[in-house]
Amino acid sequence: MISIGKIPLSSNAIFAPMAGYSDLGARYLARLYGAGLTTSEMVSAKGLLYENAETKKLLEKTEIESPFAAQLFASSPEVIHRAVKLLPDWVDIVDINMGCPAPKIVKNGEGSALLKDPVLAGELVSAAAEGSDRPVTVKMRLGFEKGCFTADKVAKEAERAGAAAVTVHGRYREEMYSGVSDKNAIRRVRDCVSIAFFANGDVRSLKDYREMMEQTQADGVMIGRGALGNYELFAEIAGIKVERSDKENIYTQLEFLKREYPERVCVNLMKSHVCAYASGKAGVAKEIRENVHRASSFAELTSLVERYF
């Protein structure tokens, strides 16, 4: 089985960090269904230095999340060196975000903007590795502008700087989430490094997983949007059986969110999750999504869950 540094994973299918989606409940279900690793939502390294309460909240984990990774974003080696020292003891792995395409992240030279500067990317990895004894990993895209392939250079710099693993999403920053994940390009990066390697993008079924593994020759696959409302995919890959209904899973996620947020915020966050589950409801998926987006309270949301699930 694959390991990251000296940390073994129970499965080579892992759950992706996704801002606004990979919250406590989602990660709990991913692990319950057999994901080998879960990672926090994207955390600001500067926020850690400023002891921001909301930043700290993102680093909380559930009782079954072991190992657990924290994903940090930064553009300053000094900042990330100091930030990793402030991570709580239960964080096992430090992941550096070099793939987020959001304009508010990119404009600060963070996330996928780092794909334009492989040397700086390597310096961030080196600073994180020197600041903590935890394994350091990197999640990236193919490059910043479509056609300007830099992931190979960034991956090489990351490995040289001490990274224990690399994950590559098969799109450029410019593409955001449009188009199709490029498996051939992911394979080109795979061939450049000897550390643990994960492929990411458009894996929504066991067939997709097998094709991704075969075509990229990755050690494992990171699954993000394809797992939302579809956590059974991790169980299929791991070869285990988990007897739970969509309704049970929805209420589990809702209970976790209730611990963290006020009702309005909780309901808004759950809308995306419930709509993801609706994708499996042929004939009524559109109707469910329309009604869910109008919900504004726990009562309205749970009424819809009882009606449709």
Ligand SMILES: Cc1cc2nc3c(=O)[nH]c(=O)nc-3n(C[C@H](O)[C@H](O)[C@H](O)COP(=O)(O)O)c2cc1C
The other form holds:
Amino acid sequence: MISIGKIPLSSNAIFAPMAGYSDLGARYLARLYGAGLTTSEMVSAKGLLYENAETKKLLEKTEIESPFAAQLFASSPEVIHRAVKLLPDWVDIVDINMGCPAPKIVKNGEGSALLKDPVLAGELVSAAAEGSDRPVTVKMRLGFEKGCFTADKVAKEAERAGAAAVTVHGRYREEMYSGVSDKNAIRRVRDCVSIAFFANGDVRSLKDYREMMEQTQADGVMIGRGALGNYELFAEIAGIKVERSDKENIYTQLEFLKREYPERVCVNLMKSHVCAYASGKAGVAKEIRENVHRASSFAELTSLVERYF
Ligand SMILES: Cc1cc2nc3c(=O)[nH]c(=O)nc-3n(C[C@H](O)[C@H](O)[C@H](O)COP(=O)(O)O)c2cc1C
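What would the structure be for the form predicted in complex with this ligand, given that what you showed me was the form predicted on its own?
Every component of the complex follows; first up is the chain already shown.
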């Protein structure tokens, strides 16, 4: 079984960090269904230094999430070095974001902007590794501009700097989420490093998982959107049985959100989750989505869940 540093994973299928989606409830379900690792939504290393309350909230985890990775974004080795020392005790792994395509992140030299500077990427890994005993991992894309493949260099620098694992999403920053995740390009990165390697992008079924594993020769696969509302995918991959209904899962997610947010925020956050479950319901998916978007209270949301799930 695959390990990250000295930390063994119970499955080689792991849940992707997704800002606004991989909240406590989603990660709880991913883990319950057998995901080998869960990761926080991306967290600003600077925010940690400023003791920002929202940043701290993003680093909370559920009791069943173990191992658990905190994902940081930063462009300064000095900042990340100080930030990793401030992570809560329950964080097992530090992941560095080198893939986020959002303009507000890229303009600060963070996220996917690091793909343009493999040396700085390596320095960030060294700084994080020196600041903490935890294994450091990197999540990246293929490169910044389409066709300008730099992930091989970034992965090699990361490995040299002490990274314990690397995950590659097979798209360029310029592509955002268009096109398809390029398995051949992921394989090229895979062949450059000997640390634990995860392939990522567009895995939505057991068949996709198997193809991704075979074509990239990765040690594991990271799954994001394909697991939303479809956490069973982790159970299928891990070969375990989890007897729960969509309705139960929706209410579990709602309960987690209720602990953190007021009604309006909960309902809004829950809408995208319910829509993800709806996409598994042939024939009524569109109708559910339209109705869910109109919901503005727990009562309305609950009545929709009772009607459709
Ligand atoms: C809404 C959304 C938010 C995301 N947030 C993050 C994030 O915080 N950190 C990160 O490394 N990747 C983030 N990603 C990228 C995913 O982790 C993943 O690399 C990408 O969605 C491709 O994998 P998938 O096809 O399995 O979803 C995000 C993706 C989406 C769709």
